[in-house]
Each structure stands twice: as C-alpha cells, then as structure tokens.
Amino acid sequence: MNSNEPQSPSEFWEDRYQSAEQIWSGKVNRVLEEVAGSLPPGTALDLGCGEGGDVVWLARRGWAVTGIDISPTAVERAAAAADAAGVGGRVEFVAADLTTLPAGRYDLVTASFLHAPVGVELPRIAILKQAAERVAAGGHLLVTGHAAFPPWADVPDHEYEFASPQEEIELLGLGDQWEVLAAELRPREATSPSGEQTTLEDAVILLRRRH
C-alpha cells in the first residue's frame, strides 16, 4: 500500500493487534458487565470482539455467543482466552468485515468502543444498523462509545465531534418498535499510558426491541 493512502479498518487494527502480545485488559466492560449481569443468558453477539474479554464473560454466565473482528489476530487471541476460561464450547468466533455481520437473530447485541481513528473510515452507524436488525424480539441492543477524546490523545487540527447518545439514536432511525431503556452518558475510572488515574464519560445506548 502507498504510505500516503489512509489505511482502511482492517489493515489498521490488524497492524495494532500485531504491534503487541496483548492489547486489552481481557476484563469485562463495565457497562456491560452492568446491563448484562441483570438479564437472563441466552444468545449473543459481540461486534468488534477484540481479544474476547467481553465474550468469555458472557459464556462464563450461561449465553451462547458469537464475537466478530475485523482483525484475524484478535480473533485468535479471543478463542485461546475463549479454551483458555473453559468455555470454548459456547462461543464462536468470525473474523470478517463488521459490515457483514453474522444471519440469525440474538437476544443480546453489544457494541463496545466501536471506533476507529480519525482517518480511517468505518462505517459506525450502518453496522449498527445491521446490529440492530440482528435482535430478536424483546432483545437488547446495547451501544458503548467514547464521548470524547481521552485528555492524552492526539486530537486531530481539524474538528471533531462525537455524536451524543440522543444523536446516535436519531441518527439510527429505528422506529416505535424500539424501546429505549438508556440514553446517557455514564463515567469511568481509567489510566492513562503515563500511569495517571482519570475520569472519562461513556456514551451508553440501551434499546428494548418491543415483541
């Protein structure tokens, strides 16, 4: 590829998975550690899967889930950690483009930080589009995002905006079939590559699809 070409999603997250033996914690998310410990397991999709944390958790409680990356790195990571915690029966793992997601209906759909960089395209709301067709009825989906820049992030010349939860919602248009359980923006403790200890905000979307 030319150097002076953007990278597209794949080639950039892939080139980031390799840089490192590990790039997550491997915990859980707190937000979805929050809405998902409540209801009762059943069948789950994880869009942006990454190393899996967020999967072993779910199938550690009892749901049959189904992760997907862009990154066939990540993936890998994500069934080891996946046979690692003894639960590599109840998941399955994809590594595809985010735009075709997998057929079948789930009773949960979680997204967690499904961002990319400034500069390097991804199509956020069309694949939540495709997330949100993907919930069965009375399913969830539920949409985790950053609100802002992190205060030692390298933030682009030009301006830059995250939508709000509200304007991710409109911007969704899903209709009345929806119910919205959680629309807000929640704060989390997190550190900083120097070792700092900050507070930053989630932007956190909780839908109800009605039966």
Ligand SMILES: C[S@@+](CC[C@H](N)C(=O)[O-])C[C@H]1O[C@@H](n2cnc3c(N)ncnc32)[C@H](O)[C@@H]1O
Given for the second form:
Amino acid sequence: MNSNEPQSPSEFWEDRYQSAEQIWSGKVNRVLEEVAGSLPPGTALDLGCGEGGDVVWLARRGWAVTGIDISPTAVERAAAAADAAGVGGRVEFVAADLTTLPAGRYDLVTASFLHAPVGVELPRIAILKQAAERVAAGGHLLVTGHAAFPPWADVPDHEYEFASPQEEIELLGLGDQWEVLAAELRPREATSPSGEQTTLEDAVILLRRRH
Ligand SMILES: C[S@@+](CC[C@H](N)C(=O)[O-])C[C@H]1O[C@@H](n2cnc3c(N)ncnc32)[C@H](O)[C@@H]1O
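Output the form predicted together with the named molecule next; the form predicted on its own has already been displayed.
Every chain and every other molecule in the complex is listed next, the one we just looked at coming first.
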C-alpha cells in the first residue's frame, strides 16, 4: 500500500477499481459470516462495500442491506452481483463518501477492511463514530480490519500503525450504552500474490447497543 503522490480518496478508489475487471473475490468476509450467521436477519448497512461480497451474502440470508462506497464503479459491480444472485430487490447501493452517512437506524452496521493506502485520506474513527449512531437499539456494530500489513506489503512498519481492537474501541469513546462482545485478533488463511499460503490476523470489534 504505497502512494507517492497525494490523490483524493474518490480519485484513488475509482482508479483502483477501473484498473481491473474485478478487485476482490466476491465472497463474504469470514468474520462477517461468523458473526452475522448467528444473528436474525434485519436491516444492515455496509460501509465501504466494494464489489458487494458482504452485501450479497447478507441479502441472501434475508437481510435488507444498504451498501455505500466512494467508487461508482465498485457500486455498479456490487449492484450487478446482487442482481446476478437474485437479491437485487433487497439491496440498495449508494456511491458516496462515508464522511456523510444517510439517515436511519440499522440492526447491523458492518465495515470490512475499511482501510486506505498510506497517503490516501480516510477518517476511519470519525466515520465509525458516525456509523455507531446508525445502530438501532439492540443492534450490532461489527468492524473487521487488518491487524498489520501482510508480509508481502512493501510499506515499512514505521510508516503506519494499526490500532489494536481495544485501542480502537477507546478511540471510538462510545460510552456505556455499548456492550463489547468481541475485541480480538482472529487468524485467517490467505494466499499471497505469489501464491504462498499464509496466516494473517484480522482485528475484530463487535459491539452491541443496549436497549
Ligand atoms: C479495502 S476495500 C474493502 C472493500 C470491501 N469491504 C471488502 O471487504 O471487500 C475498502 C473500500 O472502502 C472504500 N472507501 C474508502 N474510503 C471511503 C470513503 N471515504 N467513503 C466511502 N468508501 C470508501 C473503497 O472504495 C473500498 O471499496
């Protein structure tokens, strides 16, 4: 994740998606599958939904899902994936910057790998604070991120530090109406760009808003 010249987030991400027909696997992220698999379907908001793998999985399980992403190309692909999966009627996609979220409350607000390369602006904590306000009483906020750069990344560690799940919860400063269900690192099997199998760690925060 390296960037020499500053680029606006919308330019960066739109260029990134236009650089290839598909960027991500199209599959649900493992942590979301594990967490939401045991929740009753309701309404969900996916922050930085990319090409829609998580949105489509949730919709297939009966959730009514809104996916937001800054890249119009990503959102188009996500909508096409939802149509192809036959769940187009249960999803809505918005091409927008997450710094302004739509009104409304959701049973689940989820963000999977809401990160940006070094040099591309992303006010992650401010976005997650706003997102927490969109969680309905009794609902969940699930944030899954990288715990560290993968071994193949060409960014020296000292250029960027990932907050631990506990540190991120403290940065969110959400108060006692929130119950912490998980703040932990979870291992995930991954394949490097050169095809080697490796184990990465995901940083996971799962919070529930008390009634
Ligand atoms: C690493 S990708 C993860 C995509 C998807 N959640 C997944 O797990 O496959 C990060 C996503 O966040 C989006 N994003 C980054 N900054 C954003 C912002 N300010 N507003 C909306 N989306 C943003 C990017 O366009 C990109 O699709």
